[in-house]
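One chain comes next, on its own, written as structure tokens: the form predicted alone.
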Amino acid sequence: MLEIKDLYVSIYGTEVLKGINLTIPDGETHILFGPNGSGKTSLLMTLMGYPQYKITQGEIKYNGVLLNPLAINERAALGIGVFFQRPPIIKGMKLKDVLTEIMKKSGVDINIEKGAEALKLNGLIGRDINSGFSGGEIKRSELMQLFAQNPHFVMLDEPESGVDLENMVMLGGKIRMLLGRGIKKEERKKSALIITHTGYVLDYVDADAGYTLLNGKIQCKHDAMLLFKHIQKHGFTECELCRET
């Protein structure tokens, strides 16, 4: 579903990822670990298009189609979501016409009211997006998102930052619906590429793969959760010396 080749990208001049390879089959969900500053977010802003992370080499493609031309709305409407790590607040636009909107473009039919419940929302979707919300409303109202949008490419930026264990639970629980991770292997439509700094996510998504990713660079490629403990035990400085990319 995702190919990306030897790819560099600099951002107002300074660069930031250098020299990525990496390929997400259909179906499958791979976790990126990483320290703070790292580049694991550029990686998913220069996936999505964010005109300011500039690729100065190699190239995207997502099911065949070059990505490197094409802007977010274009992007978006291949089938690519995110599902921010802080997000901004937006006056003046409630959380339930943006869904509304979302829905329209992605042809998802749900019921909103009872999809605010399923996720806790009761009472935010009249609200602007994110004014006012606790971290944990915040992450639930990106995933209640990506549920309208029901895109077939995911990227999550640190799913489990800010959220309690009550909250971690339950977006752990819906992120695993939403990939379709209770389903065999074979009929899953969904890919997805997971960024997380603790690991507590694997808790609720089993992972096909894991990679470690140091100043720009991928140092490491393994199991998920193997690569996860190894990190616990060792920290990254361990991981620079793995290079099986």
Given for the second form:
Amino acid sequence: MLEIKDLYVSIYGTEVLKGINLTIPDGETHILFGPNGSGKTSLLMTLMGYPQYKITQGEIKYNGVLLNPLAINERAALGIGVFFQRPPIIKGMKLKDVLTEIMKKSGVDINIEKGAEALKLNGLIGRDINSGFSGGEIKRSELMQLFAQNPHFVMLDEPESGVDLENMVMLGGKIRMLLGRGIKKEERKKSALIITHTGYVLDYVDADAGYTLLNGKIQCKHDAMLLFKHIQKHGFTECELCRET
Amino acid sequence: MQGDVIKIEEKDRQKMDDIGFNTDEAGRSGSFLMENDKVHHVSMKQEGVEMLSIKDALVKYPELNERMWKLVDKDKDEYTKDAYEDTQSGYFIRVKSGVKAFFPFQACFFLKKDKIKQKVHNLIILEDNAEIHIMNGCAAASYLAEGSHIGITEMYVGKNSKLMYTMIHDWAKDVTVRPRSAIKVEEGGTYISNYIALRDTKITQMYPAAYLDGKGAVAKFNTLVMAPEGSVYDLGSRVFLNAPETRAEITSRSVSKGGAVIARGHLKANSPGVFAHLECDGLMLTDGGVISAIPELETKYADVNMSHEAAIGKVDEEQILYLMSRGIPKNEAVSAIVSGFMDVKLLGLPPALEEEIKKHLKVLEESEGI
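Give me the form predicted in complex with its partner chain now, not the form predicted alone.
So here's everything in the complex, that chain up top.
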């Protein structure tokens, strides 16, 4: 279970998160909506432990462990993982080298060739990671790395951006698999927090809840699909769902 | 070790292994081993390839004198003069027309006597449509404190021939190394140089020159170097594109662990219709070292395609954090990135050999804590 209490975060002196409270129980997938610059990615990076994001107040706990003082890799070792939107190129380091290093730590044993085939990454495993990868290839490479890491709480930053509809079906199916959404609700263990603009991913993960983030604060929590439809109609400015309830 | 073909002292075995010199000759077409100032072993199994010590070769084929000191000027500097006046040995290789050697030929220049000055002159001739890969492992014994190596190598690559010339260096703190190489490439010929060095040297200085004299000739220089504290690597490559449709590529990856790397590259187009590219990347692992990238492009012609890229910096924080987010601790992430940066794939070796070189690189890296 992930618990965030009264979290304030600054980046380079600018406050980007202003009192976040959020709980994600095991087995649940929650969705984060919000306009550009509202602090969605900042929240993910803070949870992962990126050092530019300075926590000025509040605490983050995962399975009862206080994350605030932990380094990124220590958080990953606790079972937290991120699906990045714009991962860096590493000159000379091949995708398969990265997968090998990840599996050394996670103990997961995936046949890299077969896994690459399933994700249509055959031609890319011998290439410098993320170098010259298309939008869809970056997503599939992120996904494969997460399968190799097997985190129990996954944060996905716009997993469908830049992906064409045809590939979305495959990607959506694999994300569903990664998050263990295929199994019965009461037996689900893995949890997730997903940022989405297009909402496509909602068709694959039957989310348990959705939030809007505005100006560094969580405005409301509702059923994810209901909230998404409402945002499509009315934008982020006023939430009539809140008024109704 | 299964049945050594080449007898060596047991205490030297590890070092020779590390630089890819197989004393059982497994996977090699032949061998040349020079210890200190003497030839220790000469063998050649490949038909159509002749290999002799340079002194024997000059006795047997006096006409070879015509090829000696033609590409390298004996008066170039005090080191070439020294090697000219007192050549101890070296190898002569001739690959006959149409012969393509499947296995690489291996040569090793080994320093084991303290304060030894090794002076070498090699002559390589590929006739037309010939192919060979020469692997040079040059090293100082683990117990050697001080020494020097001067190596003159003149290479002639005939029409449509291909010479791959790989050098792995593993010297010691007080060893000075001054190779002086030059290569002449005829029409349709290809010369590929691979240079790998990751450990101590006092100074290793070289600036080989390739002359692309025939139409469509190609030269590639690939360098992977890491300079530990106290060492100086002054490395460069020069290519003269003297004929149309010639092509030159210089790629270098340098890492400073407190030592100095000077990465020079000079591409000179003396003909229109040529392509030349230079790429130079440097990683600074600590303060206190130096990386100096000096690319030069030069031509008098309008119709040329010449470019260079150079970038120097520390290991990118974003890359480290990315790997950390997958559960890899910081120090291991840095090692993996540096190890990837020293990318064997750049060398364009056949797969089996790439794996082998990767292994040697790994050993050298681990000894440097990477």
